[in-house]
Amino acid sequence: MHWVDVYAEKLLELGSNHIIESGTGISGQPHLGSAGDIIYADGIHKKIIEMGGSSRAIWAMDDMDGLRKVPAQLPKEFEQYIGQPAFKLPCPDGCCDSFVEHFTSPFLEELARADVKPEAVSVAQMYIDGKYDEVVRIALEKASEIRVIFEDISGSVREEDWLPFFPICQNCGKILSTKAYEFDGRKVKYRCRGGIAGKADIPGCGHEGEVGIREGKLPWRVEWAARWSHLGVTCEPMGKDLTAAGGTYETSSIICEQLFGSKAPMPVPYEFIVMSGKKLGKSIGRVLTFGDMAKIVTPEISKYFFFRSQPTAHKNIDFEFAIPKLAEDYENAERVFFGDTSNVPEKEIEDIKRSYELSQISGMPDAPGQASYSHLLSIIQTNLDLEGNVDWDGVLKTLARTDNITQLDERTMAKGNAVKTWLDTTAPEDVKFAIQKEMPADIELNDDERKFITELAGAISKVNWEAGLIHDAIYETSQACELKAGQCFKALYKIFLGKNRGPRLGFLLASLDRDFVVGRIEEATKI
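Quick one: this chain alone, in the form predicted on its own?
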């Protein structure tokens, strides 16, 4: 059974009404991992409804959190706002009403195009509107109990006068630099003495004052518990580090149950996404977003990336070399869904089919997609005009010849556009090519390569013009000549591309006119 269905069934055993929450700090552009958090929640939410239960999918925007450092994608001038809550920050480009809107609106639009539409909730607004009043008062009145829980669970010791509340300083506007020390049931007294965010010191302005309970926030472990209680959250995906023994989830669960009288939600731990061995985050420079991924492999394939394996499975993303393989895995899942299970272990069939189903956006298609990503990679590059634009008529003519496709449907066009975007953005140079209209003038072939080309000239003219059969003819000819296949492929890349490597040769040659290919190979026998 697919992991999404397992979680949904477990939740429905506990009750019929559910709130599936996800949450993201708004300190810049939400990255691909942030999208995964919401996509996991969305899958469980939809399954619960499908099984007859009631569910809401809520995305909590942690916009009351203070800015801890300036990510690379923000202007250096934002250093003046370090320590201030995100909801008070200006738009970095002056195009939106606020910092939060600037980063969350496009993020939600990207997800919506993949049919992931959570209810977005501003945490700052919940404080400001008084929706957190009750839980904030409970936390402040039971500060000593929270201190004991912190020390017992994580060994973290707080000062005797510590209160679980960070006021927004009335003088400097910072929330990361204040310390609350007294609560009279209505107001919180504080000092802006400075604080620490990660390894960075956040200087305070020295101001002393008092604020109401709507003018600040609870510390994260207390706030998480308060949110669960206030919203009635029953399930939440979270990074697996949070579920470690003595960690945030354990601490927040005890606070939720002992102080707020609510049951902690079922956790869905997930592995962080890594790129080149580094965890994705706003601090690595250019942020990789769900929208970036959807543009180069389609939204469906992007969702499949998350659903194809357990949330805790290792997830490595490479926007350069791994994209065709990801697309190929999705296309294989599509074939399995439509009945071609010949190359799949029986025990994996149902999970593969379910992962494909969960990845769809506008209902289930009636048939498999028309052309593969790898095939389009070759076809599009052989049908570019002088300005680099795709000649779609030429693409269709090639597909009609190679795949008996007489019309470009919406899915094939979407995949073709994704291929073109990948080529224009993150594709490695190794996969880019241009068919040489004339035999490259400086080409050289050694004796073995000439022998292979001569033998292939006779074999290739008899082959049915299909990628697999062309590939087989090349391989079989290399074996007959007692040569390594790689050396023979290299010779063909040289005469067609003027370089030593390129895309899958069967797909490449099948995308070209047969007479052109045969003529070029015969010409090469004379070199």
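C-alpha atoms forming the largest set that superposes within 1.5 Å between two forms make up the rigid core. From a predicted model like this one, the values you see are computed outputs, not experimental measurements. Positions refer to the first chain, counted from 1. First, how it differs from the form predicted in complex with the RNA.
The residue from 258, 468, 433, 321 that marks the hinge of the rigid-body rotation between these two forms is 433, the others lying more than 12 positions from any hinge. Superposition of the larger rigid part on its C-alpha atoms leaves the smaller part rotated by 50 degrees between these two forms.
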The other form holds:
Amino acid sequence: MHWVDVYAEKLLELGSNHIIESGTGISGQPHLGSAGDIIYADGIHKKIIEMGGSSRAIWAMDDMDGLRKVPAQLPKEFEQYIGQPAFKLPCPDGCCDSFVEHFTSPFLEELARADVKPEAVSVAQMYIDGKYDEVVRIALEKASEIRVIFEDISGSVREEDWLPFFPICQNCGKILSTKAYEFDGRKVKYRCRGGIAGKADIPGCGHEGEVGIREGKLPWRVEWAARWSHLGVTCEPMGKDLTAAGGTYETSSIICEQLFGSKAPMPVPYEFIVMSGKKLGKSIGRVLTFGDMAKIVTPEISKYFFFRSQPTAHKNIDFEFAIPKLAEDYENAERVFFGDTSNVPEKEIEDIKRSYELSQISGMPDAPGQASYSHLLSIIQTNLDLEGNVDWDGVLKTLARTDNITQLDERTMAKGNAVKTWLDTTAPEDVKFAIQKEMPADIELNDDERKFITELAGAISKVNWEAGLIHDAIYETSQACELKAGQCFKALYKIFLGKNRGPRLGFLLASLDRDFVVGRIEEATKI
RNA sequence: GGGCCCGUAGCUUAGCUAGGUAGAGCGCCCGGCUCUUAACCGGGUGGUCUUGGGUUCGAAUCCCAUCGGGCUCGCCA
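I have the form predicted on its own already, so could you send the form predicted in complex with the RNA?
What follows is the whole complex; the chain from before opens it.
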């Protein structure tokens, strides 16, 4: 059984109403891993409903959290906001109402296009609206119990007067720099004495004051427990960092059960996504969000990436070399789904079909997609104009010949655009080819190849300029020279592309100017 | 020091949540093809499933231990 269904069934054994939560810190653009968190939750959520249970998928944005450091893409001026809660920050580009909206709305739109539509909940808004009043009050009143739990689970000792609450300083606006020390049942007294975020110190302003319980937040582990209890969360995917013993999940579970009297949700631990050891430098650009991935391989294939293996399996995404392979895996799953189960072990058929199904975004297609990613990769490059734009009519002509496709349907266009995006962004030079306007400087031809080229120079000038005839002329010349055709094709690729391989030569050359081709071949006889 | 995850062919890996003779892709080798969609077709090479125990009629799979890798907790989202 597919792991998504295993979780859904386990949950339904526990009860029929479920809240599947996911959550993301808003300290910049949410990355691919955050999207995975929500995609996993969405898969389980949908399965529960499909099996007759009721379920809500909730996505909590942690916008009450203080800004720890300035993300790379933000202007330096944002340093002034370090320590302040995210929900109060302005939009970095002035295009949205707020910092949070700037990052979350594109993220949610990208996911929505993949048919992943959780109910978004602002944590800050829950505090401000008083939704957390009760849990905050319980936490403050039972501060000593929480302190004991922290000590038992993780061995960390808090100060005598420690309170599980971080007020927003009324003077400097920071939330990472305050220390609450007294709760009188209504107000919390605090000192803005400075704090720590990662390795950096967050200086405080020294202000002393008191705030209401809606003007600050609980510490993470307490807040998580409070949220579970308040929303009735029954299941939540989480990164493996949170599931370590003595870690966040364990502590929060105990707080949830002991203080709030609620059962902790079923965790769905998952591995982090690794980007093939490559740094996310300028060469790879911004390619680390779900939207970027969806543009490079389509939303369906992006979802397939998450569903095809166990959430705990290591996930290595390589935006350079592994993209066609990922697409091929998906296309293979598609064939399996539509009944071609050759090459697939019996045992895996069910899960492969299910992974494919989970990856769809607008119902089940009634037939496999027609053109493969790899094929499009090749034919799109043979149909680029000088500005690098795709000649879709040319692509269609090729597809008509190779795949019997009479029109570019939505799926084919989506895949074609994805291929083009990949070529324009992270595709490695190895998979790219382009007609060399000048004879490539550093190529070498051996005696056989030179002989072939010389023969061909005579033959090619007499050929009618049609793909099939050009191809025949090349083949016949190779036979006449008693050479392997493969070697001869290679020689031509070298002089036209500067590479050893390429797309079908007859069609490639036919699309070029005849004089140019003949001229290049004649030029090559002098190498 | 504690915990979690991973370890299967040269490489990438499936199978572990059904215990039933280890499967695939890439690569490589041979053969074929009026010979190329960075292909295709046929055949082949290649794994003591990290290692050692245990349970079992039977273990890659379950249990215990071991080694190696990654991550994480002990300050802190």
